[in-house]
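We begin with a single chain expressed as structure tokens, specifically the form predicted on its own.
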Amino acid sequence: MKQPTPYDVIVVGSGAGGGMSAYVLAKRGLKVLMLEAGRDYKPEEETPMFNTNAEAPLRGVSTPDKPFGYYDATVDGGWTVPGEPYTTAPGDREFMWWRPRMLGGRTNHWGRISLRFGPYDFKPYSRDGLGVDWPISYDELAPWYDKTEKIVGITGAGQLGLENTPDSPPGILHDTPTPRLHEIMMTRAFEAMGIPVAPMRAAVIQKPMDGRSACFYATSCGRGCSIKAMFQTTTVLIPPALATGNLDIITDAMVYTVDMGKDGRAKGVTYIDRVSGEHKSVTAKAVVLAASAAETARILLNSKDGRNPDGVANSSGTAGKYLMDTVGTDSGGHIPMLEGMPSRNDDGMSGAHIYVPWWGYQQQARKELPFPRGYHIEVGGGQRMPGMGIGDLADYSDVPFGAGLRKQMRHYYGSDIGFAGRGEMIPNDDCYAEIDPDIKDRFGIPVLRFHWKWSEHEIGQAAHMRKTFHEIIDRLGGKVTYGFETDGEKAIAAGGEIIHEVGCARMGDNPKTSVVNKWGQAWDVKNLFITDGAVLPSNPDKNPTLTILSLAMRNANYLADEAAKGNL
């Protein structure tokens, strides 16, 4: 049967780089369907901002289908969809894959931390020789970011002059909420060691725009948003872009295959029904994928056909490689000073108020640390609505039950912080995903096969990580109270643990060595895009969200220029 509307572009995703897609295109005239392999989300609707802890079974804790709590915002995912596994070689060391199931994609559950790269971010080869240097610089993607923190909201005004943290003209960024108390003291011990301290950088308003609310500071930004002050593409991006006219949007719809034409050219996309199980193609003058770096990566390598027997726009060879994580690993400690403080109200945004971006940069190029590239730095603590790891302060209690507890407990509330460490990883040969040759979903589709290993650089900067952390511990006058290991091999987080999994259809000048060029345009299939974090060619240490929307905004613009005229 004729497909009702004729479409100008599918995008596949609605996550950042989809519904940023999605936004652009649409507001620019073109006839859009996005398909999302999940289902219809509403956060206003949904979204339990007032609910407490004693409401929710087992009063909130995490469970294995629910890691991050019982109120976490992501539904029908996580690191286990059910019937949709994926596997690890066999001696490889085990990477683990977050997947949403869910209208908006992982910017329902994100940390929302918000910092753009610098100018070292995208030549890091040029600087030490390791990795590859991006197509593009600072200066390019520069103008839009400007535009992307404009429509996003973003904390962290003012101008801090710090090496590779660019700061954004002034007029965009709003003011972060002022330090709490445990947070001015880690800003005066990580001082003391000549570190600078930053106003964090967060993707939650604090003044009303667009018809979104400020932040009240209710509950847990990890929670979704019914006010919309937390930036979510199904309360930012997608509303408006529905409002055009121009969108049109299927649920529950797993796109498998890229459909290729005999031109050489993408006509559209295969998917499953994922209530019905049928399958069902669709048709458009060009494809955008935004599915995340690794289902994008699935999707091309299982696009295979006469002309492309090893997956489609992979003339390179480089589809599924290089696939990144963040660098990561914590620590905790218990400060004295802080114990038997009257209470307060620290609860603000959810996060942090603070940030330590990397320091580095001058003993690195003096080669005085023992590895490349760099770390941030997001701190924890303070008395904030508690949780049943309350719990874990009756272990200072010497009282151990009753009223005796309770008051010990409260003497020692708030009196507990915590760092954890977020470094750059540099792509390697050893990091890749690719088809699993026996495996497959309940669907018929194979799955994703991963490969994984953490090189010297990365095993090196989390040793200094958890070194740094007990330092600034001990100037607090405190004890470490987990996160003992300094050795980086035991330290280091899990591949994908972190959630930043970027890669696998890298953006580079030579088709040779890269799937999509400057624009995110496949080098083989000139309609065929795209727009998630697959195609970063470096993982730097700032979080990769607002990059991932910054550079969809831009070659969202540069296909929909295209399109008018004609190339496409």
Given for the second form:
Amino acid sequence: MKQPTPYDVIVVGSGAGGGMSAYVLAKRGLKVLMLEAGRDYKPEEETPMFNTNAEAPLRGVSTPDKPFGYYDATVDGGWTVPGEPYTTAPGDREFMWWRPRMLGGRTNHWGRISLRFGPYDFKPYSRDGLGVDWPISYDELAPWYDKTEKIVGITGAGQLGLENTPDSPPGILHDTPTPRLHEIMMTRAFEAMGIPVAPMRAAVIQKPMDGRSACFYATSCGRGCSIKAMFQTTTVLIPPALATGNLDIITDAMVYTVDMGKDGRAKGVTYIDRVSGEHKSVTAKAVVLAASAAETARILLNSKDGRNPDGVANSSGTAGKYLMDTVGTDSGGHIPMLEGMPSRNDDGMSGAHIYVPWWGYQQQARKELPFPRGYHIEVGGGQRMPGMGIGDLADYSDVPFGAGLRKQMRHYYGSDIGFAGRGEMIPNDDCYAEIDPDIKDRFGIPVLRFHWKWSEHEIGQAAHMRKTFHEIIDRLGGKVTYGFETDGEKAIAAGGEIIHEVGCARMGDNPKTSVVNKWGQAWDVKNLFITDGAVLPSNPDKNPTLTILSLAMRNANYLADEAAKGNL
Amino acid sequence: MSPYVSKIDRRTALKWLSAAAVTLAVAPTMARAATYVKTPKGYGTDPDMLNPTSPWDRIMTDRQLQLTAVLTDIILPAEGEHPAPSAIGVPDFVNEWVSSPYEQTKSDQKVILEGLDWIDAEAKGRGAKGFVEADSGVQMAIVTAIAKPDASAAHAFFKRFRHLTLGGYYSTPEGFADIGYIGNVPMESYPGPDATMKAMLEERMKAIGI
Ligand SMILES: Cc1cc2nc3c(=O)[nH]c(=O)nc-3n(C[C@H](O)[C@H](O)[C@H](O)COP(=O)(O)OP(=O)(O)OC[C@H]3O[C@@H](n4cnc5c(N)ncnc54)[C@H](O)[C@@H]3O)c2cc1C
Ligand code: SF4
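Could I have the structure of this protein in the form predicted in complex with its partner chain, to go alongside the form predicted on its own above?
Time for the whole complex; same chain goes first.
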């Protein structure tokens, strides 16, 4: 049967990369079909904004059904998805893969931290001889960061002038809400160590825009945001794309191959309807893959035919290679200075209002640090909405129970703080995804097998993070309460655990060592584009999503230009 | 104290029963593969967020529930306008927790239920009809003894029980009012800490030299 609508472009996935691609292409007048593996999802209707933990089963704690807690917006997923396994190669370190099954993907429950990569981050090899340079520079992406930030709506206005930590041009960013009590205190301590602190850049709008309400400084963003103040593709990009009349969306559509024509161009894709189990093929003039980095590689590698025995767009053999995550570790502390402070409203915009950009570029240039790349610090604390963790405060109390315990609970509430380091990982040959030779998912599609090994660069960095956190807690007159271990090997989070998985189809200047060119266009298949985190050749400490969005915007515009010229 | 009356209404209880009756397919386990195996009687991976339910059967006996009510209120007695845990359904929460089908709460199930039976027996050993019926002096003596940090099972029970009581209590609006959580209200702009509080912090920072 011939499909009723002839499409110009099929977009696979509706998260950061797919959402932005569909938005740009539909606005540019192309007929777009979006295929999303998960179910339809409407934050306006489903978000439990003001619900208390007491209304949730088990006071909202994590369970295998909802690994980040009952109210976390993730649908049908998390570290594992029912009937859709992945494996870790025997003998390797574990890789953890976070996947939701919903329209909008991980943008529905992400952490919203939106940092620009800096000029050094695009040319890391040139600076220290490790990893690879990007085929583009900061200056080439900067105008697209500007445009993306204007649509997304991001805090962090101000001109800081910090090294390799670009400011946005004046007028783009919104003001970050004023710091909370513990954030004022932390800022002082960091500055005493000579470390500058910056206002948080978060994808949470502070003034109404494009039919979205400004943040009202209550409720937890991890549940999603029914008033559309935080950025989710489901509230910010997909509705205006649909309004053009150029976008159709099919949900519950699990794509598993790119179908190739005899002319070496992509014809379309085949998917399984997750509800009926039917296999369906659709065609278009071009295909955009944005199913999340590793899943995009899975689709390429599973698209085998006589001409492409190793998968589509894989003549370089690098599809699935150079998988990266962010280096992560954390520590917490109890700070007596914060005890017995009066009640205050610490909700704010849910996430932190400050962060600590990497401060050691000069030290690294002088080779004074035992690891080559930087990390930034994310912070937590305050009098937040109580959940089950509140019971731990009784451990500080000298009244174990009975009269007097309430007073002690009040006294200690809000006196614990936490720090998380988020650092750059350098791509290496030991970290990659391939097709598992034996195991298939419940649809019969071969699954991914991950290989993972941290190098000394990451392990050294994790050790430094922990030591920094311990020092800052000590300077604040506090005691470390978790995250004691300073052996980097033991302190470092598992691969994938920070949920910044990127790489697997990197961009480059050379078709022999990369999957796509600097436009996200497959070297081998000119009408096949990749617009998710798969294309990143390196993974700087700055959280990747703003860059994924900006690259997707730039490259979808290139696709539209090429289509207009008849080049696809 | 009059007997504890569960704060769960009949409608909610029926909802649990019907949800639990739905048969759940168990995903095949695959060697060395990270897949999801459904927890039978769990709330599932896509629950209705706006109408939360915990669909599992409750396993506490009435005696255990009564013991729970007495003990939660000994741990956090009512004070002024702040109600006792039993007045706002915390014992039902403890029952929900120990009855949960999830792995994480399995160890608590054993610790708490055995602990409740133990504490009842302990009261009998001290001449009372049971812990619920014991006079306040006996109750306090037992709880004071198990609250002392040591490696005993009785202290481990106390710690977990207290954790559940406090978590269950302070996560409610009544708990918020007591501990001083004043968020979860929409505001036009975010005020941050007031000048007095900032001045207090300033003094404290000065005192430690930052
Ligand atoms: C808890 C959490 C906190 C985070 N915090 C931050 C942060 O603060 N800052 C930051 O920059 N990043 C953060 N991230 C990471 C961020 O969410 C991702 O970088 C971003 O969403 C990646 O975009 P994507 O388009 O590649 O993938 P996704 O957003 O995951 O979208 C991929 C979509 O494709 C769909 N899909 C998958 N397979 C198929 C298939 N075979 N066929 C069809 N569709 C498919 C998925 O269902 C999904 O909807 C966080 C993530 C999580 C989970
Ligand atoms: S804190 Fe602001 S952005 Fe986050 S969910 Fe609440 S209103 Fe939305």
